[in-house]
Amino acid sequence: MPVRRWRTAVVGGVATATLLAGAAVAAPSSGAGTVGSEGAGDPYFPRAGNGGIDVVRYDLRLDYDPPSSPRRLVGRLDGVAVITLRTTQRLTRFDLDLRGLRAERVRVDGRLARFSHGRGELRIRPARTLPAGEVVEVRIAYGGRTGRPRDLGGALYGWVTTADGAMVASQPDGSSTWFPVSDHPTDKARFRFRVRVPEGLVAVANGLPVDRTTRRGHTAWSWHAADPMAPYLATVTVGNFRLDRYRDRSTGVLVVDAVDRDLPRSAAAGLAATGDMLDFFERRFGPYPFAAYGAIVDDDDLGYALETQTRSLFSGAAEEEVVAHELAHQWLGNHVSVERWADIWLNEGWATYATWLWAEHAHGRPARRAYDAVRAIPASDPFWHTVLADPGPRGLFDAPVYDRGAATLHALRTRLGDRDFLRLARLWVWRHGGGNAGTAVFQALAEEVSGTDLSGFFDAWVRTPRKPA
């Protein structure tokens, strides 16, 4: 999740099973028509995601009017979400997550459906019972005012209204502030976006640009993200952007950058290393996993950056270290995603360690030096009191998770040796790319690669709230 520019944060988790891409957790069946659970079963965010359904695709058609005055940061968002989903159980009702906006009309396979709304849940009762394994289309018209929502730690997230548009950074569960969604990483889906904004503004989203059309003072921007994506990684950021499109010579990856015209050129200087970073990370983690990459650099400052899939979001500036972190996330966090939010150290620890490796490669700063700096923190410091594999929902983005996570990986590299550690990194991405996995699965893979029992190592580094010996 967000890399706060002054520090990185991470969270770890113990999980025992690997879910297939897009496999939402289903509620137990109980007789003749059943109700899908209101959450995906994540203990940190019990109502995030939804049971009984597996979303295949979101087709989002949005109309957005930014604030009329910079003194009052309130916009207006109206949308139609066309959601293709597959039922995973027999359903008389299912839920989607939606907060702050109101549904106006719901159809399931073209037929009007009854619905109610409360506690961030849109509860839908289709006109007929849906059998398990059926693919259905859900069309939801919705809308409302947009503002500046905050997460549990008080940071702005979700659809953040700005003076000249909006910044969208939704980790961990902020996607429900701008569209109806099964808002958990285990329910990955493909996305299409069509975003209509006042002429002169640019709407930037994930994936590939499709087209843009201008009529009657408004421009509609279309984007297509064909690679499965966890909902929190979706973005539609609106502002005064300059688009720059090129193909990286070394890797062949299409890069589309959007940089706010109001920023000095120095604010995006870190993007100059993107091509070299792509090449460097491909040699360590395998081929770049998506159809495109790029960055959004906005002049409003959230205080953090986010690895929004294929188009990392930077607020205020794109500094080289943070650019490396968010790019590494495309393999580690986006392609291989957490199974439960407690597993987040497998996102942030890897991205932080990848930044250490980049600094070693590009600037001659040994990764060992960064590791030693972490190890130098006294055992009495609260830094070591976080359980890496279970930091709690309020500890998801605390500094120990990022830095202890990276130090854990360096210690594992020392234990395994460079050759096996590199093999572990590439196997992790190759086996679990496109899906989700947790700490227990990572440990098992490390033991497979090394041929040794690493339970003592993982207990000391990720499951114990004290400094490893």
Ligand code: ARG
Second form
Amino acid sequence: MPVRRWRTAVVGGVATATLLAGAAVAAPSSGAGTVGSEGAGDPYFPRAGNGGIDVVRYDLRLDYDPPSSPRRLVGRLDGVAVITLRTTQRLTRFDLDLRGLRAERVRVDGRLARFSHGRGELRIRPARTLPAGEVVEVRIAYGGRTGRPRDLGGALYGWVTTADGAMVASQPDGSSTWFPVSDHPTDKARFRFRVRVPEGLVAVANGLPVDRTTRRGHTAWSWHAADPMAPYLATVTVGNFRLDRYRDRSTGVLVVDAVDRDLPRSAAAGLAATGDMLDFFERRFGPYPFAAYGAIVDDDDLGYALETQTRSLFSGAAEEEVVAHELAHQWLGNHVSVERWADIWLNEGWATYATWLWAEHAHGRPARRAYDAVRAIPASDPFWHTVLADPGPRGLFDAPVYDRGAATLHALRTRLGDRDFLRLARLWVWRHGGGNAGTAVFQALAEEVSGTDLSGFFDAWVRTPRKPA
Ligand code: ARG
Ligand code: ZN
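To test you: the structure above is the form predicted on its own. What is the structure of the form predicted in complex with this ligand?
So here's everything in the complex, that chain up top.
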């Protein structure tokens, strides 16, 4: 059993630290009694998210100093996170996720709270027991040095320090590298950001830009993201950006793009189709679900793009196909989100299938041809050897999740017919928008819409590690 260190917060400028050996305290068993569990219960990331709480809003006030030399990519982040949450059980203690940064002071409803921090869990003991169903404000001062964290598969993610700022892409569990969070897609919340950076740099976040003030060599950028958002979709990306704002003519969606000034104009050429894509996807999936849209195109390279909510993030360039993919995620992945990370094919399969549909519409390339290309992969290829609805935490972003996922949807369309398939797509977004749903619920909806038993189809396509017949 690890030694638990309960740190009393700084009182009247004097830090009093209490050390308690683990053996001397009753072991708080996760989930039992009045202790919020350390995870949301997702087997892929057991400590991501937290039990006993439901976050309503994050108000993040950040100060960021980018690296002083491009040779050493280390920045400095200091923040105050004001988190409004509702308790879902009576609590003497609850956790938030926080990695790499140090919590300095924690208050619950204004009163200093004791806390300990280890293994990515910030354990908070409020001064009084919190009744179930109460809304409380947790205020955490924290900070530290930022680096370049990597996910289980080795890709850069989380708060990625760059030479001119930071690129922040937190899927699947990287939010805790930059703020104290209940980091699971089932705990959606509203966000406000106020990010102070050296004058001349731009901090871009989700939602709508609301304010910008410059004082003494620093600019504070404020953004509001009022639509419920899974924490991994939050971003604060800092760099040398040009902001470009317009209202899309056919859909009326407000678009705010941020393109790195250090990139050639051609790097953002793919964004030109955004308006037509908004219109195309609205006709298929229903109204665009959020208050704004836009892209961030950074000159640094993550090796992938991310559908950060309302403001998709692109590395190096925004290619048309990827622009379509990340935009489609706003409906499929962001508005309707996974219940468990094992369901990731519902995000990536749908977004990939949406690009097949877009290519058919815009360039006359039939979706059937993309489907045939996947079907042409021989049965002996390892491509067919993953269980689509359970790819494992290291396989979340592997090719089968995208391409077998899209092929599954195309096969389902062939099985259901165009009319029922389109009804299924719209109903899926309509019914589960703002929330979470998994594979079993998707199958049930497809069965409801078509009035047929699809268990054989779903077993073959998503639950069996073999090429479907
Ligand atoms: N969801 C992103 C996309 O569709 C990919 C994210 C990859 N993330 C990662 N940590 N490797 O393109
Ligand atoms: Zn995707």
